[in-house]
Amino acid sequence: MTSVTKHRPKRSKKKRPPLSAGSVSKHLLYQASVQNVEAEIDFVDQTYFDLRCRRAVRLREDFCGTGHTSCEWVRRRETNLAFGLDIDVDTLAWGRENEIARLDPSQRERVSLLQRDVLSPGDAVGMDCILAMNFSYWLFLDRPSMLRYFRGVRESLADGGVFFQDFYGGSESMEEREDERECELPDGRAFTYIWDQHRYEPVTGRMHCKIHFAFDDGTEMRDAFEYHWRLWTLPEMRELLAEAGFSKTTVYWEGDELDEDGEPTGEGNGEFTPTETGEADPAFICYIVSEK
């Protein structure tokens, strides 16, 4: 997998001093190299806008970690509220402290980050959009759970309401390998992402994979994010999808970034359209959009 994450902008580097194991939060590091949440929320709110023209206003983010993906949705109008659930308490701590702390009086009003397991949404309901973004929904192992996770989505949704989820395959997701990628915080100040597919079992599905963060100064932040979980195909997502009751399912596959010559370069250009076919690329990332 060259690159598990979604298009990012290229930002100006600056002079900055440099990074250390000790002395960056992995948070940041994650938020930078990972999540593209100006991009993701560009998709959500164009997509929920095109299939219902109106736009969306109360947003669920699940797996929220620090809220980050919250924070840019509240940002975007002062009508919009969003609810971010996660069970890990650090990381919520470190979101509000760092990521909410950043909005303004009225922003933070808008945005609430819960202690909550997705399966136990309580009032986080009658939504217009409940997102579930960097696969972290692959935690499910086996068909019953992401149904019951699926059939829950389904039933905090307002009328009309529309579930977004990222995901990615393509061969190279099954093998155990290790792929680098130069990234840069917004500060200019560069280190290196490690995406580690560490296992990788063909009989079960489930897969063990790392993230680890290398800098100049020769340090590294080991084993920073783990993940243990089921490596699934898009038709069980939309076979599991349809058997919940959502109405429709939609594929919106990633274009191919384009050199001077016109011709694809292997990466993704960050734009995405609905398709039934896709390519046969060895690594891909799409969204996949259920209307309820």
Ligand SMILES: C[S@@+](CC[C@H](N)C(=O)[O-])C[C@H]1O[C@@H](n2cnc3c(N)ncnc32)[C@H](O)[C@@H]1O
Second form
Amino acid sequence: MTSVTKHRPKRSKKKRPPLSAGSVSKHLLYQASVQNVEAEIDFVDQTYFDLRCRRAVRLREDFCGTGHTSCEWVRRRETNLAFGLDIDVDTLAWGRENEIARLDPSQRERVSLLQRDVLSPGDAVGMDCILAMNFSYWLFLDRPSMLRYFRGVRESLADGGVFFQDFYGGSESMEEREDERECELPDGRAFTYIWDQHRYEPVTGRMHCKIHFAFDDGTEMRDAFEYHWRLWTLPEMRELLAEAGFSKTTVYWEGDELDEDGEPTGEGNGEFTPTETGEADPAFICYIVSEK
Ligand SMILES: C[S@@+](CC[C@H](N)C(=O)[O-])C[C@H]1O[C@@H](n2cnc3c(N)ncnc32)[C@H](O)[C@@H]1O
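Output the structure of the form predicted together with the named molecule; the preceding block shows the form predicted alone.
Expanding to the full complex; the earlier chain stays at the top.
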């Protein structure tokens, strides 16, 4: 599945010693292969502005991991505030030491990484935007727990607040398969990202996915990340969001990348526009945008 990862910008290449499984952080590899925080924040910032005719200020990143997206938010404007919520102490610590530490002092003051369950956000409320990205919310395996999460998100939004989720689907999402993609760190060093849809149970909808990384020296980082998810559908999500009280949900669908003859290459182009239908793409990615 190629489109599970969003369109990524090209990075500059410099000569460095090749990577090896024992010599690089899995979080750096994840950021370089899975995340595209610049494009994600572009979408969030512009969509909120289009919907509300004003700029968002307070953003909460649920399941924030290293807080990579929160850091991008506070870099964007000097009024922006970010709150990242995650339960994993070690991942948050890596984020503080490696992401927050790279911010300048004024940016650092405007981002808080909080060790909190997204179901108990405490004072991380009154948000203009809440983000649940890279499908993390699929860890809620049944309707009651997903509904509880969505209700909590809605209550955490300020008036006019907007909830952003990404979503993937299509026939390939139900296959047990591995897909590889060549990636590189910002310093140009190459590695292979392996998305492993390890197990899928059609009766329960449960899936077990893994991320592995492989390197040119023959070493591998197996099971760097593992996810026990339910593979939800878009109509199920929109029905639950409505039940949770959101006044409107809109699906933004990714356009096709075109080759020099104007023919679709089969890859996404990173541009997302509203649709009420979508297309029967075997591997699609989209955003769900829900208004309080
Ligand atoms: C797939 S990562 C998402 C990282 C990042 N948000 C991204 O967009 O790539 C999922 C994260 O969710 C965190 N997590 C799992 N259950 C959680 C919960 N109930 N509350 C907060 N964080 C949770 C995990 O610790 C992990 O860091």
